[in-house]
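One chain comes next, on its own, written out as structure tokens in the form predicted alone.
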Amino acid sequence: MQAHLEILAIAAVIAVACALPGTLLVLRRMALLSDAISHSILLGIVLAFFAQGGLDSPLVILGAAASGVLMVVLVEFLVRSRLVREDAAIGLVFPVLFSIAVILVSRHTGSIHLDVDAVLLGELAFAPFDRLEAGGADLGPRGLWIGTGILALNLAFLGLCYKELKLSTFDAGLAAVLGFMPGVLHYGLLSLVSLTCVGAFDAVGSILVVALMIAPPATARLLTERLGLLFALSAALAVAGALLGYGLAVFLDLNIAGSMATVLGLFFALTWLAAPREGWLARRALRRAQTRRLAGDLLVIHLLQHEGSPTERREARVIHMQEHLGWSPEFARGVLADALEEGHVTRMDGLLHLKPEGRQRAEKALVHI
């Protein structure tokens, strides 16, 4: 039992360490990014792990989020020789560090701790047993204490730059007319986003890690505009994540970074399809309205068009909209009885005959057409 909560912990620090920046990215359009500096790190590490025979150090630390910094360094050299365009540059620069750092990997660590799976999915169920101690007591999972320290850097940098990172995501040239320097603003985030890697990476591996930096706030978005809504269920949905998606591993036995992003990718689906206002089926029920609402102002003005011509008693007739206008009959019904229940129209002989209401309505959108 107790086993299980230090890895629900774990789970819930992380995912909120990894929610926070990965807002700010998801908000900036650089979601891009976090896959490819998640991935990048890796050949910090394993050129730590050579320098100091051990994974213990903090160089490994240091080397890791450095080499995320690098990447992010040669992907905006790239894009501003304009030679390339950004997602482009990160399809060029992230698997060529990453493949350099599998092919040390595999080729001379043998089957010791790094491997290239631990680096893929992580292992949380062995995070329990990675313990810090000091003076002798046993003071916990050395992964929550990792997950701790980083998260307390997020929100400590968040906090004291909220108002700046805010004007600088929305208006960049407006923070530099200011004063803010979005650039250090810029690279301060991703040597955070790279740091955040860095703590998540060998307790959940490399996709867990774009799962919650990505999901969580690209779900939140669809559901608020609200910054600081926004902050506070990217990191809400994470921790839902983690831990539902830890009960569905132990379950039905799966891996447990896999059930997790699994997870958290089901909750972008369902709010991406059912999301009040951004949601597929609201955004589709919208467009249907528009499109009724169109198509009355087309009946009401085709019917004034002809209001007491000799031709009124042809063009006012239903089964003629459905002709004239290519309108299906179970559309042109819609759209009647939207006409006759707004009072803008009335039906007698068989015919249509615009009410007051109705032909300032025709009047109205013919102004704006």
The other form holds:
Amino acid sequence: MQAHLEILAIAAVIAVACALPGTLLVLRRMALLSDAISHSILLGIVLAFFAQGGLDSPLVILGAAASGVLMVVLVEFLVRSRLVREDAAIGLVFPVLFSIAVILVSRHTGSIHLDVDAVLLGELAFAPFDRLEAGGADLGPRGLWIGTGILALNLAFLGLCYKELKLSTFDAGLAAVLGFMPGVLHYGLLSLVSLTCVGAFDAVGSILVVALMIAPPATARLLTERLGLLFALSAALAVAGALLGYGLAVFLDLNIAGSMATVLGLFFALTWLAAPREGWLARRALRRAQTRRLAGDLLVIHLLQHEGSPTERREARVIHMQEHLGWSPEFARGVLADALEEGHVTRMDGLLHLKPEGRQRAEKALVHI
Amino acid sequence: MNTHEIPALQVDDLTVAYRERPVLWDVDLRVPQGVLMAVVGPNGAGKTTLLKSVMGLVKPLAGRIQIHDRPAREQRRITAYVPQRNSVDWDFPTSVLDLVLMGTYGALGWFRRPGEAERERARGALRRVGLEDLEGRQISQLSGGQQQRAFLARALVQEAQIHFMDEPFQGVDATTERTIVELLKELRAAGKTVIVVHHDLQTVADYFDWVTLLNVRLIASGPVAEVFDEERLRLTYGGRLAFAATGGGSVAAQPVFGRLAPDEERKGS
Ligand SMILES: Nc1ncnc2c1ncn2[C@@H]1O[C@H](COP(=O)(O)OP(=O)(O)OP(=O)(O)O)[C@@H](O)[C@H]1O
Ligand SMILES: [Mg+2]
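Would you generate the structure of this protein in the form predicted in complex with the partner chain, following the form predicted alone above?
Next comes the full complex, and the chain you just saw is listed first.
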């Protein structure tokens, strides 16, 4: 039980720590960078293992995070040369750094206690066994301490520079003009993302880091248009996904990180489908209602134009609506049912007649065309 | 010395190149305080680049830029800039009031958040542009003209002495255009200097009292009555103009061929 609780605590803390900078990445359209950074840091981590035998001191963690920043610097260098675009530059740089790390790992399996599976998926299940001790006293799992430290850093950055980050994300030009150094903020953010990746990596692996950074804000973006709420909702979704994913993993005996990432993906899929305003279903319903409304306008206009003309007997037949307007029988029935119900037309001997309300609607619609 | 003899903006030998070819070439400009000035020139003439150089957003190859007799970069507090509307992401999740509040950030400096006093000023600016009823609206739900007015309100709360605006009339309807012109004239009446990139040659004489004709080089700059004539326009647009004489003897000209619609031009470049 104790172990379960500790794992849940670590997962929740890391989830929030990832979701907060992730929200800024999504808003800045830099989501791809999280993937690239989370892979590039492996090089730093492997080198740290060589140097120190593990990720034990904060200095080593910082060193490992530097390889993520190095990747960003290399990408911007390539982009500035104007010979490659940003997406291609990212795709060029991070696989190289990642591959160097993988080669190093495979060449030195003896001296490094690391394998590629652990890199991608993490070892959350073992996190409770890695304790932080001071003077013989047990201070709790190391992952919890690292996660909390990184969460605190991210919170401090966001809390302190909230308005500066908001401005430089929305309008970097104005931010520069007003002296808020958007370039410094940009690198500050990406350094924190790297640091978060390194800290979270041990526990949850690089796939889940990316999932925690991108999926919750992408989901929250469909649910709110307010910035403060976006951060809060992203954090809440990340925690919910981590906890639910863990429960599922224990219950069905699955890989923990994989299960969490899947739940986060499901959150997004559900929201994409069913979000109240931005969701696919809501948009489709709105589009259909608009189309049907427009078709109703068309019906009364058609009737108005042939009203009292010699062709009326032909044009106002119900069956004609289907043939000439090219509507499917069920769509035509729906439009007609609407018009009848709203009292805009009446039906007599298979012919449609405008009522005064229908005539008004047609005249009004004509004005707006 | 009378303060009005200190130019609002003085540019000396400004040359800017993004790559090899300069897009601004040896531009000298002197704009007195309290004028409402149009910057006119064909697409790609370097109008936006001129504004961005003044705001320190592009680094010139050479040249000196001064505002009120001091280097422009030391005068950020008294300069406001309204970029081209499409330069930001209007899907960004924020409200109209929040957008306008961004104009107060400069005076607040690092780490301090806007409070009730700033919000009051932002509301005042929204009233001036006629958007007071939309302060809680998300910016993604604004029309083009409303976006432009929100941008203007953001510049107004900066309480600047000199305003730079990049095509504020782009894609706005006639009513909004009138609102904006009134506002610009109000600013001038309050002694501010307003410098506006403008595309509609027909309205230059109506709206502005000062004009700069630019096409990579400076063609002319001065009072509209003195420099805004057929010959200089021909120099600016390279003879690609059709002229129509108007009643008052002033010039009404519209570039007709050899010039793409702004949108096509951008896609191409
Ligand atoms: N970031 C950039 N990198 C490279 N070239 C650029 C850049 N920005 C502008 N240019 C080029 O510099 C020239 C001047 O551009 P600028 O945007 O200043 O023109 P403009 O007068 O504002 O045009 P428009 O009327 O289309 O807004 C153009 O040829 C343009 O292609
Ligand atoms: Mg321009």
